[in-house]
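Okay, so here's just one chain, in structure tokens, the form predicted on its own.
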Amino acid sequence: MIEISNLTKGYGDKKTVLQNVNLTVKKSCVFGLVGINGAGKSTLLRLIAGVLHAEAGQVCVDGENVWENERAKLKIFFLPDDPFFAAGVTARSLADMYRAVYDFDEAVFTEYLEKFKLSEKVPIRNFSKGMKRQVFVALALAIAPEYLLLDEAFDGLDPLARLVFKRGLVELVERKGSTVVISSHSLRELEDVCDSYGILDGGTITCAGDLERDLGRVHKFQAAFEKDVSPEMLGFACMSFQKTGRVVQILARGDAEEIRRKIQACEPLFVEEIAVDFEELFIGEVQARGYLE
């Protein structure tokens, strides 16, 4: 288990970038963060790793400080969103490094590099951007670690590859009980595969939970008025209110019946209820904060 406490973070003389971040990311599950530029993400994925040192709060991962503890980290394994390696590195030179340090599992690796069809023999400067993202995600997936963070999972991937990457993930918190946090501002990817979600803002965790459980607790109407309609006309508050000349989209928490009858009250022409994906809740979230307006 992550546990999260209190923690803050700035940059020397510039902006606090986390401030009294307190969040739990359970075992054996997918976690996706999630927030807008700039709202470190990166920032707090560097934190858990150890590989950042925090000015108040802490990090704990099965119960222990992350910070400069050997074995607490030798159970995570951080996927940066541009990685590191020097010049001349092949697939098969990064494997070896790595094997000195992780459980390293040389038949995943070699599935996984014949899967995206890479040579293990080429250095990796020769690489487009989402090949060397897949050389990463193989390593990723032979050293199976408790904890796996991956920061912008699925850039530079192409649909074929996203879908390997994240069929690689699900079972690898199946058959190895591994934990892993996502960041991602592909959403609708995350939502294939994350259980458990948080929403960054303003320095802090804002929104946290089950995913499936918290899309079922808001509602997404559509609806065509005659005259004209505002939020404060349909007495509940609104996480999003759209108009498109009669046409209006209504996102809000609480109970579908009771949001029905309620925009039923103002009388329209037509009213339906529309799914709601993951993206939408955190556009819902954001823009309930005064983004986007």
Contents of the next structure:
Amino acid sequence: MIEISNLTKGYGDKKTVLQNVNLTVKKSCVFGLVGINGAGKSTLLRLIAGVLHAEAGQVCVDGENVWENERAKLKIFFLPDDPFFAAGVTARSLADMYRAVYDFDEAVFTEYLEKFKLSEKVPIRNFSKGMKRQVFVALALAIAPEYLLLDEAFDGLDPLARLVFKRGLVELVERKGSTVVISSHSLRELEDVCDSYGILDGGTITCAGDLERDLGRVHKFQAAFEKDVSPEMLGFACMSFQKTGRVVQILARGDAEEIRRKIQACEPLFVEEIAVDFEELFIGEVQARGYLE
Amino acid sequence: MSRVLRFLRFELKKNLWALVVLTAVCALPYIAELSTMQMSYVYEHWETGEKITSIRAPQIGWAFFALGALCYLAPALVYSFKMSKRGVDGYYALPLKKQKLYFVKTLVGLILVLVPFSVMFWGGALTLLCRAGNPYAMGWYVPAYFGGAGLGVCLFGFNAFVYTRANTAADGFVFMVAYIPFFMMIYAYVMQSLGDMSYYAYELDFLVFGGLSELGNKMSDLIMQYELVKFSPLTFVVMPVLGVAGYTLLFALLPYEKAESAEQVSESWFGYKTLIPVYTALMLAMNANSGGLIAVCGVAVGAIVASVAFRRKFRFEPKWWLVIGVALACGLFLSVSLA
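Mind giving me the form predicted in complex with its partner chain, seeing as the form predicted on its own was just shown?
Everything in the complex follows now, all chains and molecules, and the chain you saw is the first one.
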């Protein structure tokens, strides 16, 4: 389990990126970390990985503080958004590096390199952005850590590689009971694999929980009105209210029947409930906080 | 095998090609030169016209010069990972404590320094030994090697510390170069202000690699069987002190190392922040009396140019202008005290 308590991190004297972050990520789950650009997702992942040191608070993995703790860090593999490789480095030499410090499954590494059709002898700098990421995906799955931290996990991957990667993640969680923390802006991809999530905003986790449960608590209705309607007329708090001509899309928390009844009270031409996805939940949350207005 | 040893083995394997290239570049031309050079030459005495046979220097100074150069190159090869955000993410996320990570990097750096030097040095010695009519006292090669290697270890340690104070590779090189005459200038100013002109005798010993240069010259004389070879008393003092300080500070300050500093302005107190005002004050102190207004303007412009390199912008905070102003004022004050 990852336990983050009262974590504060700033860069220099002026910029505080994370302020008093508290978060618990339970074991054997895929946790989606989302937030707008600059919300501090990468900083939080780098803190969990033990790369950065917090000004206050701590990150514990299985009850142990991660900072300068080899035993705790041995359970973690961090794949940053722009992973490191020196000039002339090949997939093979990277594998050698990680094999020196982690338990490394050579067979899994070779299997994924074959799946991605990558040569282990070609310098990585000659690869495209997506191919580079595929090499690191193969490394991450070969290390099969207890805690896998992925920053912008799907960035640059083609749809087929994404599918292979997602299957690999699910297998990792099922086979080894690993915990995966993924930061990504591809919320539809996250929804496929995540069972819990956290939204980072204003330097703190504003919303976190079980993804399926929280999606069930948010309802999206589409209705058409002859008259002009505003959110105030509906009689309940909207997370999002989008009007296109006579058609209105409303996102709100609460009891679905109650919301439907209140919309009906405004005499719509029709009203129907549409399934909510993670992206809509996220947009609704950030709009409710005044973004994208 | 422990994780550290496995990591060391990986780092050695990674740097093997660099090691081979450095060794070849150092050793091959040196051995080629020693295998073909004339070991003695004849010249006419300028007054008597008598023909005198003299022994040619064994070129040991080149081996010491290469050792010094390697001590400037190796820190850049092994510690440059900390100068990039990606490198820091890659290495600091590994399940190794920073002390162990830097220990391995330092060992690899020392190997990159000592192996090419050793091959070059002993390759040269062996070449001379194999040549017929060798006039050299070859026994001196043993203390010369250990003395040189020891001072090389010290120089690498000092440069490792100085280089790692920077947040970019370019700043790291600037710091290493800037420290070369740093202590010599302070020593020269202090001695000058005390009115003691004997400072010229030991001035070069305060160069960061002064001991290595002195050792190379004197061991060369001993190998040529010259008599009355006298070492400067500071040969084995300044560099070891700097080396011990370098290694100690390198490891002692690791807990305060901030990963987020990579690629940022190099704000270390051991870098520009101290070097610029100290150099400004010393340059002015030692040149204002003879150079007058031109010296003052030149040093002020130099300080501003160095500040641009430091801050990476043309607009400085008022605090930094104040620092430059105070440094210039101190320089003028110190120059007056020298006059």
